[in-house]
Each structure stands twice: as C-alpha cells, then as structure tokens.
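As structure tokens, one chain now follows by itself in the form predicted alone.
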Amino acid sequence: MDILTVIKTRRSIRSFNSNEIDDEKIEKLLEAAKWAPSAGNLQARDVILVKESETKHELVDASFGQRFIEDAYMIIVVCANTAKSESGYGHRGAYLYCIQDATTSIQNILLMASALGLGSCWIGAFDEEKVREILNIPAEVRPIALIPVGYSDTEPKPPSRSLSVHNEKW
C-alpha cells in the first residue's frame, strides 16, 4: 500500500475487539516511532507500552472516562523528554521541540497501525498528572498521547476534509 493511500484510510478507532496483536507488529509499530524526525537528531520522545488491565483501566480515569481505550490491547504513552531536548536547545527545546518530536512519532505509530490493519486513536483529552502518577513517569518527561492500539470492530467512513492554503503570506 502506497504511503498516501495510508494516510487517506487511517481512522480514529474507538472500537476494538479481544484479538491479541503478535510481538513482530508491535515491533514494527515501535519502529516507526523510532524513525521519525527529531530535533537536532536527540530524539526526545520515550514510549511506554500498557498491556496490564489494571493499569488501562486506571487510565480510563485519567482520560475523563474514555472507557473504549481499555478494549483495546494496548496502549502506547507517547511522552516528550524535556531534559534530553533542553540539553541540546535550552528553553526551546523544553517547551517545543521535544513535544514535536513526540508528536511526529505519534503520527508514524498511527500510519503504521493502520498499515498493519491495526485501529488506533490519538488521545490528548487526559490529566498529565494523573498519566504521571499512574505510570511513575519522571518529571523531565511529560506524557503527550494515549494512543489504544488493537483490532477494530468497526469501519468509519472518511470524513470529509480541507486546507486552507495561503501563498506565501496570509
């Protein structure tokens, strides 16, 4: 599957079934996280993989009651690690860098999903805080998405799109 097909086919999955995902997709989901562009090359985003139900269901609660994310076999944390962006771009890098480095991640684990026939859905409705105290996750690093990863039970329709495209000043 061409990359533009992908990106026209990948849905917001809030619906999955018990099927388990085999260690090589996982693998590959990681990769794909691991490839994306970063900041001056410090790749400062960290992952974390939640497969216990316990610990999903925790994260329902942090995540203002999303119980869809609990169905899904896992959930991937992706998270900004300020520390290791600041090193390199001071106050910049902290506060901006290190979440697009993140977030270019969270966008290849998306596509990758969906190339593997895998549903998924980025979530940023949650409280950090929360996040951060159920995952023990340190204050130099700060979650930016819940990403549920399983096999969905559905299939959305496209919704419908536009760009509002400026020539070169708005």
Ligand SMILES: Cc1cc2nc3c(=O)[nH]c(=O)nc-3n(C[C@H](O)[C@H](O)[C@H](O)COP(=O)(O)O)c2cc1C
Second form
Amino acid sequence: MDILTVIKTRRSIRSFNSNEIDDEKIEKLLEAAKWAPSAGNLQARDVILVKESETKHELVDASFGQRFIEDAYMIIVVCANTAKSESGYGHRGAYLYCIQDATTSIQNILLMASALGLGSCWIGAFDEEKVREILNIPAEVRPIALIPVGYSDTEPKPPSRSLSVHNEKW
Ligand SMILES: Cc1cc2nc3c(=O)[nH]c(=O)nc-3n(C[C@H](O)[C@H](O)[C@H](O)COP(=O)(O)O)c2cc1C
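Give me the form predicted in complex with the ligand now, not the form predicted alone.
Then the entire complex follows, led off by the chain already shown.
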C-alpha cells in the first residue's frame, strides 16, 4: 500500500474483537514509534504497554468512561518526557518539543497499526493525574495519548476533511 493510501484509509476504531495480536506486530508498532522524528533527536517520548484487563478497566474510568478501550487487546500509552527535552531545550523543550516528540510517535503508531490491519484510536480525553496514578508515571513524564489497539470487525466511513491553505501569507 502506498503511503497516501495508508494515511487516508486509517480510521479511528472504537470497537474491538477479542483476537490476539502477535508479538511480531507489536514489535512493528514499537519500531514505528521509535523511528518518528523528534526535536534534536532527543526522543523525549516513552511508551507504556497495557495488556492487563484490570489496568485497562481502570483506564476506562480515567478516560471519562470511554468503555471501548478496554476491549482492545492492548492500550499503548504514549508519554512526553519533559525532563529529557528540557535538558536540551529548556522551557521550549519542556512545554512544546516533548509533546511534539510524543505526537509524531503517536501518528506513526496509528499508521503502522492501520497498515498491519489493526484498529486503533487516539484517545486524548482523559484525566492526566488519574492515568499517572494508575500507571505509576513519574512527575516529569506526561501521558499524552492512550491508544487502544486491536482487531476490529467494523469499517467506519471516512469523515470529511478540509484544509485551509494560505498562499504566501495568512
Ligand atoms: C488530539 C486528539 C484527541 C482525540 N481524542 C479522542 C478521544 O478521547 N476519544 C475518541 O474516541 N477519539 C478521539 N480522537 C479521535 C478523533 O475523534 C478522530 O481522529 C476524528 O474524529 C477523525 O476521525 P478519523 O481518525 O477516523 O479520521 C482524538 C484525536 C486527536 C487527534
């Protein structure tokens, strides 16, 4: 599949079946995360793999009751490591670059999942402190997205898109 097809056919999936994902595919998801661009190549992002049912259930509560996430085979929690980025770029690293480092990895994971025939969804609506508590995340690390990943029997239709392009100047 060419890259634009992968980009355009990726969908947010909110319904998962109970099929397991083999380790080879999980490795590819992590490889995709690893090779995302990052500011100064500081790679100020970390991931947590959550497979345990009880922990997934706790994350439902932390994400304001988004129940479908616990049906996914696993939830990849992508975090921004503020300290790592701050060490290279000070304040701009701590408040911006580490978030961007995390989000480039998030997008790579979503696209890789889609290319592997897996469903996934970027979950950004959650209580950061609750997620931190559940997963024992240290203070200098911020959870940026929960990504439930699993097989799905659904094929949602693509929602519409537009893009404002300003030639030369706004
Ligand atoms: C920053 C961000 C936060 C999001 N948070 C959620 C969320 O909490 N729950 C959810 O179901 N989808 C969430 N989404 C997914 C969007 O709703 C989805 O990408 C959008 O509707 C377009 O659909 P598509 O991904 O299928 O193209 C989020 C996406 C982004 C980029």
